[in-house]
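In the block that follows, a single chain appears as structure tokens, in the form predicted on its own.
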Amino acid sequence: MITKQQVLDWLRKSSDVLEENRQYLTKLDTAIGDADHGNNMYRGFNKVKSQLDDHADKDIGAILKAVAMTLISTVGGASGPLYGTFFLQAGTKMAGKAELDGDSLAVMFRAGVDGVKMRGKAQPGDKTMIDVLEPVAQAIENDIKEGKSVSDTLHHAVEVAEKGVADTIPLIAKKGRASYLGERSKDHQDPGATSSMMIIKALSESVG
């Protein structure tokens, strides 16, 4: 199970590791966007983490919705969004609950990845945050029906948003600032792939 605390922690340590990776993703977007995903995710994470003690009494749902306030009010460019709609449809889903099983981690994440895909129309290829989320997403479903634990199920979702990552360098951009490059996208790293993995190492390193 996954208690809210491990939650709370989760997106502490989301805040934190934006934090240390401010300039190398504000990198990554410079060779392909508007040089502001590390300052815009760092900005709008550290205000999530500023307010976490505030919602602490709350349900998951209700924390993962704040969440998304924060984001959809404090990050800008096209993150704040596209991240608000993944916790503000995964908060919706976990409304009411004080723990999550895996059902209820895989449930989440396919209501929050089908949210960004709606959102941002975007599709696995097209070199955006959801070439990690769709295979993550599909990666624990898959997981969870085969009787892995939530543990394990989390290790192994990073190995996957790693792979993700890696597997948007050869890609040809087709949605965002990065598209207008057309041919010269590629060979970079997408940043918003990037910062997906981050945050769901960052899960997997809170429930351990």
The other form holds:
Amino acid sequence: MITKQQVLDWLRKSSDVLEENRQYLTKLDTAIGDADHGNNMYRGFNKVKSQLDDHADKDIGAILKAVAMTLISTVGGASGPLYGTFFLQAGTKMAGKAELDGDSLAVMFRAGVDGVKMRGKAQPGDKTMIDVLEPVAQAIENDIKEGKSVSDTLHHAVEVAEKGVADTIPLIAKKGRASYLGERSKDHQDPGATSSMMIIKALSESVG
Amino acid sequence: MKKLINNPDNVIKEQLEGMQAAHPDLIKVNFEPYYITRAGGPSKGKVALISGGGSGHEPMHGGFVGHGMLHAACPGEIFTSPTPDQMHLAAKAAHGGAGVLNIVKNYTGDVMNFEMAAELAMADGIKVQNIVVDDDVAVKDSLYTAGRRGVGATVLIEKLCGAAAEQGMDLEKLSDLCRTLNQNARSMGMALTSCITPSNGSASFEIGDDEMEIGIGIHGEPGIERKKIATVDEIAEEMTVSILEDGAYTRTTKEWDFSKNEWVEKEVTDEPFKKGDNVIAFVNSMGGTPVSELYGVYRKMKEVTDKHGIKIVRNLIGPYITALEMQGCSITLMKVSDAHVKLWDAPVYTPGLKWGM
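For comparison with the form predicted on its own, kindly provide the form predicted in complex with the partner chain.
Below, the chain from earlier opens the complete complex, with every other chain and molecule after it.
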């Protein structure tokens, strides 16, 4: 089970890790993008963190939706609508829930990832956050179906996410600003995939 | 980093405060969230023309708000798309009852944010269309990339569509005009130096003293090709030829269908330039290149267009769509009809562009 407190911890941890890695993410984005990813993610999640105390009375769905609206209105760039859509779709599916079991986790993640795919039209292999999110959504669905615990599932999800990030390095970008570099986007790690991995890791650490 | 700034975190706010202080007769800046509207409020019965994008390209877009051009502009953080809530509120503030046309430059973030903004405004009962500008010939295909970027043509389109909106053209016709002008336009950019965003404090790419970057966008991102620096004649010729000899270009557009009430995707193909075309020629500084050097570019560009049988009927020369302090330039050619030329000559009165009144 994932409790509401753990969801709030997840969001706080996400904010902290994105703040710690603000320069690192921007450096990755400088190589193949427009050098703003770390700053944008920090600005958005820092705002999310500042609002966490207002969420005490809300259910998990409502919390995730509030996070979505904050990200949509503060992050900007492509990451704002993409992460915003992830939390909006995830929150819509989790409406009314005070805690999440394994099945809910799988449904939540799948809804969020499908939302990102619909908004950004990226497929696995395009060198985007989908190269982390899609394999993680699949791994969570499979692990839960096989009866793994939520904690084990999330530990595995982090491994899958880290592999997804590493797998973006040799890819040629086909979506987003990096796609304009063509061959020159090779041998660089995708910043969006990296921030997605960090957020998944924060979830696993919050659940334990 | 050497810049005329205070704290990097306050750059956008302070610069907008400066714009407001300088042009109270023309524009009104809203600060939370950021958007710029005309000082006189909405134009009753006319389509509201809105654009927006990351900051750092000034005078575009905020400097083009005013009579005969935009009704509102939404500035984002530097080189970062503005957010849907800004665009939504700007649409509400600028709406004169005849709908809203959003001119969107083709960048992944801008397109997605403007789509979400259009959905929000339509939920309020405001008719909104989004037309995406993608004129950058450095990007050859739309299958393996996010497609051609929106660059110099944006300025010309904002001027021409602004004039048409001022004359009372309805939303459907204005959308058609905007789409046609985009299809008629092609651009190419190059950089001699990189640029520095205040929040990062270091150059967005490294470039040697003897190198240049061809096929750049407007965000300090690296271009398509790194080369040894050449003379202005060689550079201007290469850029002009790459525009004039660019073949047909096909992309998938996504516009709102008011009869189906949903986004509809369509394949749209631009035809190449041909002998006998009349064009508006726009030679633009990326911010750090002086106007004198732009005339050097114009000189060679005109020689090449003349040789191709392309007639320049109007021109615009100067820093209008910039990338902070980057040295470099872009060339935009847009095929125009006599009716388009009349729209170009129509009065415009904005902080960044003024003539005819």
